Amino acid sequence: MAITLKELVTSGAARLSLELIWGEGRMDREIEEKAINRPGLALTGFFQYFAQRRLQVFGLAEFTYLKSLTPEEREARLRGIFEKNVPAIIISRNRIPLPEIRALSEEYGTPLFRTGMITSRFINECTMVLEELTAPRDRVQGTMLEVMGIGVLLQGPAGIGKSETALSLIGRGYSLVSDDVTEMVRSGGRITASAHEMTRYHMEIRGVGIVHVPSLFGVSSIRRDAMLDIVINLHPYVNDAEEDRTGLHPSEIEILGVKVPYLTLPVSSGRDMANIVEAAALNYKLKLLGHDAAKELDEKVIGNFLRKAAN
């Protein structure tokens, strides 16, 4: 997925410290590859594997090499890069652009930036911003919380009690990420969940209305985002004999191509759903530590049966 220079500058304003030197009317140019390139080899005239679809960053090494050349050589080497129609040129360490770079930027219509960051740090931060901008994303119905470090998404039909359950968990000291609608972003094989900017830190409680969670419970009651670890679907209770009551056959749900553990919890009068969701999060945490209660009990039962059969 290609993004524009304008999207990069807007999203990375606080992290990249980019200053536009030339090219205000060319900010719609697309960055087709999210990696960053340092054109050291290209400056020597070797273009066989030149990554022309990437942003080109000129650091201390590139500047030192260019200054060792005569003005004619410098212009010829730089022209070879600009002829490849690269998305933009970025100069690190707040260095003043060489006259040849500025002139060729205007000649070829290539935006020119500079940043006060050192080259390696800028490349790391810019790569992260590009990863975030190009990561697969989706919006799902559900209330997201963090319970003891476990990211829990509560889903279910309207009126089933998702927000009320979340409110009880917040009252116990856990944190709200989003209510009702949750933004999902895939990065590195994991899903990061967050709230829409317009509704962040707010909840709708039936009969009460909209509440501002940190104002009621303090700043520790909210999280800007959290990793999704488990999805819990709340549904009306039905006497279903086929429902798994042991946990020996765990289910999964796929979100943005990532499989996430999936539980279904029946809701009925008198059941403390906050307590059950808390127990489910604790049980999942124990599984991560290698302690699976259902499997351990199953192994004990089978072992006991085999010992009796042997006797």
The other form holds:
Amino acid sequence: MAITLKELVTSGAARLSLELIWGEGRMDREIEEKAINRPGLALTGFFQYFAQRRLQVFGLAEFTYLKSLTPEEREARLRGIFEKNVPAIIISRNRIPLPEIRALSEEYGTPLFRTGMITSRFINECTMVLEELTAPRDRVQGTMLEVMGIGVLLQGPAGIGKSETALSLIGRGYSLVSDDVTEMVRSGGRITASAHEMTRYHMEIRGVGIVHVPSLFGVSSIRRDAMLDIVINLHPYVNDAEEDRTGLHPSEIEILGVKVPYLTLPVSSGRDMANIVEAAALNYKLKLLGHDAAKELDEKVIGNFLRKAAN
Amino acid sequence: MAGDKKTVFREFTVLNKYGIHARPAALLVKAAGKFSSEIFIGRKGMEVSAKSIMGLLTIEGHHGARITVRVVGLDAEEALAAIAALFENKFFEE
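Right, the form predicted alone is done; let's see the coordinates for the form predicted together with the partner chain.
What follows is the whole complex; the chain from before opens it.
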């Protein structure tokens, strides 16, 4: 998925402090490769493997090198880069662009920006903004909570009690991220969950209506986002459901290509779901610490039997 | 077999001035809840369940927005007709 210069400038407004020098009408240009290139080698005339689909950043080194050339050489080397039709050129450290750069950018229709940041900081920030803009995202049905540092997504059919369970958990001091609709974004192999900004921090409780969670329970009852650790599916209790009774065969669900532990919890009247979700989160935390209770018990049982059989 | 699962699909334009705000969303949830079919309301490639108020508020169905309705289930046609009535009557707001 390609992104446009306009998207980059809008999302990165606060972090990149980009100032447009030329190219207002060209903001719909696409950045084909979401990375940044310092065109040092290209300026020397070496164009093999030149990353022409990336943003080109001119830092102190590029500037100093250009100044060491004769005006004719400088113009020719720069022209070589503009001829490659790069998406845009960015000058760091708020340098005033050399007249040649300015003129070529108009000649080739290549937008020209300037930033007050130093080159390395700019490259880091800009890479992050580009990553966020192109990160795979999806909207899923489910209520997201943070329980003792574990990000839990509650799923299940309408009316099963996701919001009611969430309410109980909020009452126990845990935090709500989103009710019923959760936005997922993948970055670096993990998924961050947050609410849609339209409904953020609100939830619907049957019979009560829409409530504003921090107004009722205080600011500690909410979180803007949380990493997704487990998905818990609430489903109506049926006797022969294929749930894992031992915890020895954990299932997984794939969200945005990332495998996430998946638990199915049967709901029946009298079962305190908040308590069970809390236990599931705790048990997950214990597994992260290297303790798998189900496996350890099973190994103990098997060990005991093997000893008895040998005697 | 009582019948087969069907999928029906239709597109609507939001006609009431204030769009799909809380009250119309609640009407949609109520109407959708009467059917066993799964009902999805979509806009700009994002779909949410018509049985979720919070979901419906996130699709940003303002006046003039194009909304898709996809219904899957045994009573899909009846469900779609009930949803259509709400859109066509501007959610009884005007």
